[in-house]
Structure formats: C-alpha cells, structure tokens
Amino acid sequence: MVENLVLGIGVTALAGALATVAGAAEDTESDIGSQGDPNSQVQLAPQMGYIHRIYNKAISGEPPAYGLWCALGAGIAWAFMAINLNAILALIVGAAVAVFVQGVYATTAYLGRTASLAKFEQPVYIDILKSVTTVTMAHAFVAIFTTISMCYLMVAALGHPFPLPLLGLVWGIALGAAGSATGNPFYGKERQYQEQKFGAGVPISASGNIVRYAEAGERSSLDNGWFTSKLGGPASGLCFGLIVFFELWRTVLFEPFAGGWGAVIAGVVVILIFMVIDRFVETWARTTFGPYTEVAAAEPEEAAS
C-alpha cells in the first residue's frame, strides 16, 4: 500500500513536470504560428492595408489541433509498443510522425491563407515559410512528446483504463485549451497591440493594425516567440502542469476511499477552493486598478511632461 502510494506520488510529480514543459512549448508554438486568439487579426491586417511578415497557420483552434496531433502520436506509439518496440523509442517515433503532419498542416495553411490575400498585395515570404515552419515543428515536437509520455506514465505506472490513443486525444485537447485560455492573451493583446494603452482593449478602429516593426527592421513571428517564451509560455505551462498534477494527485490519494467517490469529492473541493481564489483575485484587481478610462491613461503622460 505504502509503496504504491509513493510510486503514485512520484509519477504524479513527473507527469506534472512533463505537462509544464508541454504547456510552455505548446503556447510558444501557437503564438509563433498565430494559431491562437490573434490569428483573425493577422488575417485581417492586409485587408486593412497593413502588410506584414507574421506567420499564420491557423486552420482550427488549438484544442482540436493538439487533440489530433497528440492522438496521432500516441496511436502510433501504441502500435509500435504492441510489436514490442522500446517504449521510449516508440514515443519518439510517434511524436516525430505527428510533427510531420503538423508541419504539412502549417505549410498548407500558411500558403493557402496568404494566397487568399493576394488581391490585397500580401506576399508569401519564402524565408518566413522556411524558418518559421521548422521552429513551430520543433516546439510542437516537444509539446507532443511530453504529452504522450505523460499519457504513457498514466497507463503503465498508474494503470489508467483508457488506451493510450484516447488519453492522447483527451489530454491533447486539454493542452490546447490551456494554452489558448492562459498564454494567448499575452500575445493577442499585450504583444500584437503594443500601441494601445494598457487595459484599453482593441477598438474597432485598430482592427488589423498589428505590431509589424521591431527595434531593427520588420517583425517576424520569431520575435513573437521570444516574447511568449518569457510570459505566455511559462503561464500556460504552469496552468497545464497544475491541471495534470491536481487531477492525478486527487486520484492517487483519494480513490481508495468510499469506492472511488473520495477522488470525486476531493476534485469538487479543489474546484471550490480555486473558485474562491479566482474571485478574490478578480475583485482585488478591479478594486486596485479600476476600469480603464482615457483620463487615467493620460495621467502618466502628463506627469512625465
């Protein structure tokens, strides 16, 4: 009993660590490829007269995309394990094949979206296609490999009843949702619309007027990756890591009680605790900073002058 509990806690910690890396890599990959919240603004920019060098590969939201890639990688790994291939090697091969599919999707999406903007004089930048596609594939490999490795730990060490491909689908969707909800706001509002006052949101008049120039020359999607790796990526990694950790933690510790209902009760308690914390943070932020107003935005400038 004690040995199983210690093993479960160790697997939970390792799975949480893998999930943290996966979340950070997923959000960075998404923001480099503009597959998150701001992809519609990237698509809109040339129509508003703003030609740019930002990569745009969105053909779906992040949850279904990563659900597909993680399910594909986990399914291939599962098939290779069925013929007694080494588990680590099988996971690597599965992730590599899934990344190849991701690269094909990214390439065709970028070319197709840009071709549809030809009448607005938006060109296809071959250097952007070659450099950014490979970078997104590298980040996607890290995200997919760590996610399906986490799923394999659940099956092999914790005896999860779901098959590996189904776990890959479920946790791939969760991974994409964590990155989309947590990390993308950094990129969608704070990064791509730095001309707007903090807290002002994006007014209709600024639609498509994304940040197109860097400190030296035109900005590319790789610049967005540098920004995301500092803010949105770690935030997404922490979010997804905590989701996995608390999910496995409550199962390992409380499932033996009350015929499995102990884990359900523990999950409800955790949700209620986080609801209280979220409400406290929200009310504190609103009380401290208040609503955005033009007067409040002008005060720092007046003080500086």
Second form
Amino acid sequence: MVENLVLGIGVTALAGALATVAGAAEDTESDIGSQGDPNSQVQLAPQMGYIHRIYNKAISGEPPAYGLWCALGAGIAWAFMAINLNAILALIVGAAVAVFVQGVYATTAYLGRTASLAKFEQPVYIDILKSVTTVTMAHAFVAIFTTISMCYLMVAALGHPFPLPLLGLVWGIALGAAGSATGNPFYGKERQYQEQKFGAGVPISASGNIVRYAEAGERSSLDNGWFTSKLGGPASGLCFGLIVFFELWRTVLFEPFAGGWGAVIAGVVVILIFMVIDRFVETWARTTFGPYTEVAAAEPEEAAS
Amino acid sequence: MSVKVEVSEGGVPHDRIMAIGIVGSLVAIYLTYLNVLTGTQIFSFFGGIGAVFAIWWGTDSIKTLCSYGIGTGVPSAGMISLGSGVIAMLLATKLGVAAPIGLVIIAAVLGVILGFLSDKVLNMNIPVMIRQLTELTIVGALILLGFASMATGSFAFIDMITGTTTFFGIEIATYTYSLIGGSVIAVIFMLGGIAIQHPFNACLGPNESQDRTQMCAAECGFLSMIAVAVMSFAFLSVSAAILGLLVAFIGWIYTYNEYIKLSKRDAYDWLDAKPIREPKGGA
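Switching conditions: you have the form predicted alone, so give me the form predicted in complex with the partner chain.
What follows is the entire complex, opening with the chain shown before.
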C-alpha cells in the first residue's frame, strides 16, 4: 500500500515535471510562429500598410492544433506499441511523425496567408520559411514528446483506464489551452506593442502597428522565442505543470476515500483555493500597477498644475 | 481573428465540387470492399483516397458557409463537421455492405436537424446554414469512414472493435487493440477536423483563389493519409500498410509541390533573405 503510494507520488512528480517542460516549449513554439490570438495583429499589419517579416502560422487555435499533434503522436506510439515496439522508441517515432505533420501545416499556413495578402504588397520571405519553421518544429517536438510521455506514464504506471491516443487528445487540448491562456497575452500585448505606452491597451488606431524593427535590423519571429523563453514560456509551463500535478496528486492520494469521491472533493477544494489566490493576485496587481485607478489618474494633473 | 473574409469569385461552382466529392468518395470507399472479395488487405488505401475526396469537397463547403463573416468560426466548422459525422458513421457501420450509402442518408438527416437547430432555433440566420451543415455532416462521416476503412481494411463495425495482439507468440482477439477500443478513431477525428478547416483558414484573405485553396485541401488530405497509413501498421499486414504509405506519400509530394507553385503564382513577391520593402503608398 505504502509502496504503491510512494510510486504514485513519484510518478505524479515526474509527470508534473514533464508537463512543465511541455508548457514552456508549447508557448515558445506558438509565439515564434505567431499562432493564437496575437496572430490577428500579424495578419492585420500588412492591411494597415505595415509590411513585416513575422511568421504567420494560422492553424486553428492552439487547443485544437495541439489536440491533433499530441493525439497523433500518442496514436502512432500506441500503434507501434501494439506491434510490440519498445515504448520509448514508439514515443519518439510518434512525436517525430506528429512534428512532421506540424511542420507541413505551418508552411502551408504561412504561404497561404501571405500569398492571399498580395493586394497589400506583402511578399513571401522564403528565408523566414526555412529558418523559423525548423525552430517551431524543434520546440513542438519537445512539447509533444513530453506530453505523450506523461500520458504513457499515466497509463503504464498509474493504470489510467483511457487508451493512450485519447489521453493524448485530452492533454493536448489542455496543453494548448494552458499555453494560449497564460503565455499569449504576454507576447501579444507586451511584445508586439512595445511602441505603445505600457498598460494603454491597443486602441483601434494602433491596430496592426506591430513592432517590425529590432534593436538592430529587422525583427524576426525568432526574437519572440528569445523573449518568450524568459517569462511567458516558464509561466505557461508552471500553469500546465500545476494542472497535471494537482490532477494526478488528488487522484493518487484521495481516491481510496469515500468510494472515489474523495478525489472529486479534493479537486473542488483545490479549485476553490486557487480562486482565492487568483482573486488576491489580480486585485494586488491592479492596485500596484494599474494606471486607471482614480489616484493614478489624479497624479498627472497635480504635476501639471 | 479580425480578418475580413472574402471569397474568390468564379472558378469551379460549388455544386460541381460537391458532385465530384460525393461520387469520388463513395466509389473509393466501396473499392476497399475488394479486400473482402479477394481476401486480401492491399486495397485498404482506397479508403484514404475516399477521405481525401471528402476533405477536398468539405473545404469548399466551409468556404461557402464562412463567407458569411464567420471568421473565427472556420476551425469550429471543422469540429462540428466531424463531431456530428462520427455519430452517423458509427451507426452506418452496422449496415454491412450498404454502409457507405447508408452513411450518406443518416448523415444528411442528422445534418438537416443540426442545421435547423442552429439556423432557426439559435437564430443564426445564415441563408446557407442548413445546406452547408448537412454537407459538412456527410463530409465528416465520409472522412471518418474512409480513414477507418483504410486503417482496418474494412467498413464493418465488428472489424473496428476487434483487433489481435500477440501474447507469448499466440495471436488472441482483443477489444483493447482495435480502432475504437484503442481510440485511434479519436486521432482520425482530429486529423479530419484540422484538415477540413485548415485550407480555407490558411488561405483566407483578399487574394484567396479557389484552385490554391483546393490544392491545399488535397495536400492536407494526403498528409492525414500518411499519418493514418503509419497507424495502420497496427491493424494491417506490413505490405498493405506500406502500399498505403507509398500512395499517400506520392499524393502528398505532388500536391505539396503544386501548392507551393500556386502560392508563388499568387504571392506579391517571392524573396529570399531580403529586407522589408515599405509599400509604395507609404505606411
């Protein structure tokens, strides 16, 4: 019993660690490729007269896209395990095929979107296609491999009743949602709109006026990877890692209580605790940094008079 | 996405694309029945060809539906297509030889109901809603049946819930290692759902052209077929799976090359390692 529990906690910790890496890689990947909500501004920029050299990877939203990559990786790994291939090798082959599909989708999205903007004189830059696609593929490989390895741990070590491809789909969607919700606002508002005043939002007149020139030369999507890997990526990783860790932790520890309902109650308690923490962080951030409070609005007037 | 969706004018009419799509898809899926007649598995790849036809048709349906200003709804249209299609497909697989034809009828009925609910009850008021949701339900069901019959070599329900596994050298029948028991159908669901919405989502913009979007659709179809061919190693003989992989690869390489050529034709300019050229009108 105790040995089982210790193994369960160990697997939970390992799965949480894998998920953290997955979340960080996923957000970095999507920011390099401009997928998700910041994509709309990249798409809009040429229409407003701002020709740019930023990647435009429009493959639906991140949750369905990562649902496919991870389900595909897990499905191929499952198929190779079904014909008795070594599990680690099967997971690598699965992630590799999924990354191939991801890379092809990325190129067709960039070519399609850019060619359809010919009216606004936005050219297709082939060097972007060559240099950025491979970098997103590398990050996607890390994200997919860690996610499907985590799913395999759930099946093999924790005895999860779902088959591997279904777990890949579910956790892939969760991974895309975590990266999209946590990391993208950071890239979209703070990286693309550095020319706007901090906290000013994006007024209609500034739509499409994204940062196109770098400190030296022209901004490439690869710079977004460097920027994201500092804060947005790790934040997404922490988010997804915590989701996976708490999900497994509550099941491993509390499932024996009240005929399985112990785990459900523990889940509700965890959500309530996080709601309180979130509320506290939000109000603290608004009072500390927000420019729209009455006190902050009154200060410039005093200075002027 | 705050993108204004504009649809290219002219080109092949939607009705003709629908006719080619439904006939091509049904004929190809029926060709997998040669497996039963000849007692082999090598005709399984026809299922994938059927799914490619369905994806090619579905792309134009999504384009017709989403020209009514449903920008962010493009990926959702792919999901509802496959989501409603899976119900029709599972029901139809119980019909034996009549499965593909029965699938079209069941999916059409289901699509009309869903279209009516979203158009009249939810008051979306989009003129083509009922027709396009009906088409998309049939498309989704055909994609699932096509890829499922490619992976298992048959469009019968019993073959999708039973598989074999080797246990100490003895082959035993099992539900766990089957298309549905192993949830490979979930992977096919996502492969189809993304492939059907991606071409229009990727090519939308003022200079969208029909032949490029449709070529992208065929490319996405063959790409999904490659993935299904790799997974079919779990269900089919090695020679049948390799043949499927080969057919998918050849189709993908051809369509991908053509797509790049068409993108080159439509692009404003095709530059390699050149700086930003500010537009003549000025930023």
